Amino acid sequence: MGFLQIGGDIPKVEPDIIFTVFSFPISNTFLGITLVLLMVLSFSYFVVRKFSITPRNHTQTVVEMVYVGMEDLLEQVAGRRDVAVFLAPVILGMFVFIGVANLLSLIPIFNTVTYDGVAIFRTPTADFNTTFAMALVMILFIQMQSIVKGGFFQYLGKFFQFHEVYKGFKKSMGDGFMAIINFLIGLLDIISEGARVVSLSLRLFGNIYAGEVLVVILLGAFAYALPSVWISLSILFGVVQAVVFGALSAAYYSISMPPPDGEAAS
C-alpha cells in the first residue's frame, strides 16, 4: 500500500525563519502575508479601479454582490444598519485576507517552493502570531470606536461604576450592595475584553492549523481519495472561518457601542 501513501512532516506550530534583514527575522509566515497582500492589492489596482457606477462586467457584479451580502450579514449580527454600513469595509477586508490566506494553502506550489530545505511560504492564519495580532487589532479598534462614539468617561464607566455605587447607597443600603455587585461585574468585563482576543485568535488558528495537520496525516495514509475530500472541505472551512471571524468582530463591536440617540432617550 506504499504507493497509496505520500510522506510528509507534521507542520510545526512556530514559523520557520527564512533569512534576516538588519537582525530582523523574516519568517515564512511573514512572506505568506506579503504574498496575500500583494495579490489583494494587485486585484484592487488592476480590476477594482476599472469599476464604474453601472456594472459593465461580471467581476464587478460579483464583488458588489459579496459587499452587499456582507452588509446584510453584519446587519443581522449587529441588529443595526448604521453599524453594518460602518463595519462592512473593515470586516470585508479581513474576510478577503483570511479567505485568500486559507485558500492559498490548498495550492500545491504554495508549500513546495523551498529555500535551504524550508518552505518559503506558510499559511498566515496557521501561525498564532498572525491570528493573535489580527484579533488584538480588532479589539483595540472596537475599544477606540467605543471611546469615540460614547466618550472617554462613559467608556470607563462601563468598567468602573463608582458613580452607580454612590447613587445606590444614596437610595438605600440594599441598592448600594447591588451596585457593588454590578461594580465587580464591571471589573470582570475588563477580563472578558482580553478573553475576546484569545477567543478570536485561537478559534481561527486552531481550525486552520488542525486542517494542515490532518491533510498531512491523510496523505500519509491514503494519497488519493480521502485527501481530495478533506481538501474540498478545507475550502469550505477556510471561507466559513473568515465569515465567523468577521461576524464575531461585528457582534463585539455592536455590544461595545452605546445605543442610538433615540433608544438612549427612551
Second form
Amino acid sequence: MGFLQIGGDIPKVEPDIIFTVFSFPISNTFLGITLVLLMVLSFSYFVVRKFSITPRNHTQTVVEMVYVGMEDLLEQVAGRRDVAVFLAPVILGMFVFIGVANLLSLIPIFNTVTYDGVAIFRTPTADFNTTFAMALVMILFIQMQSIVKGGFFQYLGKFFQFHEVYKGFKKSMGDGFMAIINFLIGLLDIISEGARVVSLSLRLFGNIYAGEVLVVILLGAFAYALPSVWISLSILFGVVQAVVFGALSAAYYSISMPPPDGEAAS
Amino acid sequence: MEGEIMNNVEAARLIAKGLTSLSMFGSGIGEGYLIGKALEAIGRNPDQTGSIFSKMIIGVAMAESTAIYALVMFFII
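Right, the form predicted alone is done, so what does the form predicted together with the partner chain look like?
Let us now look at the entire complex, which starts with that chain.
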C-alpha cells in the first residue's frame, strides 16, 4: 500500500454473529436495527409528544413538512387522496427506518466500532435479510388489504380469470381467444407477485451494499478527495432509495386494489 | 494438475464477472433516455416540474435496478 492508498476489507455479503442468546444468534445487523429503532422511538417519545396545535418550534414544522410531503407523493402515485391518507403511516414508517439506516451508515463511527475484530453495528439495509423481510411484509400487507377490500373470490378471480373466458366465448370466437391469452397473463401475475418481493428487496440491498463496497475500493485506489464525492452522492442515494421503496409499495398497492365502486358499475 | 484446474476455475470466474458488468450498458441507455424525455416534458410545461421530477426519480431507480442486480451478481460470483 502506497501513500495514496488506504487498504480495507470489502464487507461480506452475510452478517457476522456477535453472540448467541439461548442458541439464538444475534448478528451485528440486529444490533444496528435495534439502534435505529431506539433512535426513532426516542425521537417520537421525547420530541413528537410535545407537539401542539400552534407550533412552538421548528422541529414540528419540519416533521409536519415530511408527513405532508409524503402524503402528496403517495397521492401522485396512487392517484387518490383517501388511499394516500390510509397508506401514509405504513409507508412513512418504512421510509423513516430506511432513511435513518442509510444515512447512519455514512457516519464513520457507525461501521468501525469493533468487538473481537468484528464490527458491532452493520447498516441494516446493507444486509439482504432485512430488506427481504421488509419487502415480504409490505407485499403480504398489500395482498391482505386486497382480500379485505375486495373479498376472497375477487382476489382469486384476479389470478384465475375463468369467468372472463366464459364471457368472452359467449360473445364471439375472437373475444374468447383474447380471454384465453388474458387468462395466461393472469397466471403470470402469481409469479410477478413473487418477483416484486425480490426486486423491491434487491434494489435497496444492492444500492446500499454496493455503495459500501465502492467506498472501500475507492479508498484503495485513491484515498484523497475521490471517496468524498461518492460519499456525498450516497447521501442522495440513501434518501432516494427510501423514497423509491415507499413509492413503489404505494404503486403496487393501488394496482392490486379492486376498482372503486363508481368504476365497477360502469 | 490440481493447480491448473484451480487456475482455470479462477479464470472462468473472472470472465463471468466481466460478463455480468456488461448488463450495466443497457441500464445506462435506459436512464439517459428516461431523463431526456422527462426534461423534454418539463420544457414543454414547466408548471408540472415537481410531479414529473418525482416520477422521473422513481423511473430512474427502477431502470437502475437492472444494473444493481448485475452488481449483486458480480459480488456473489
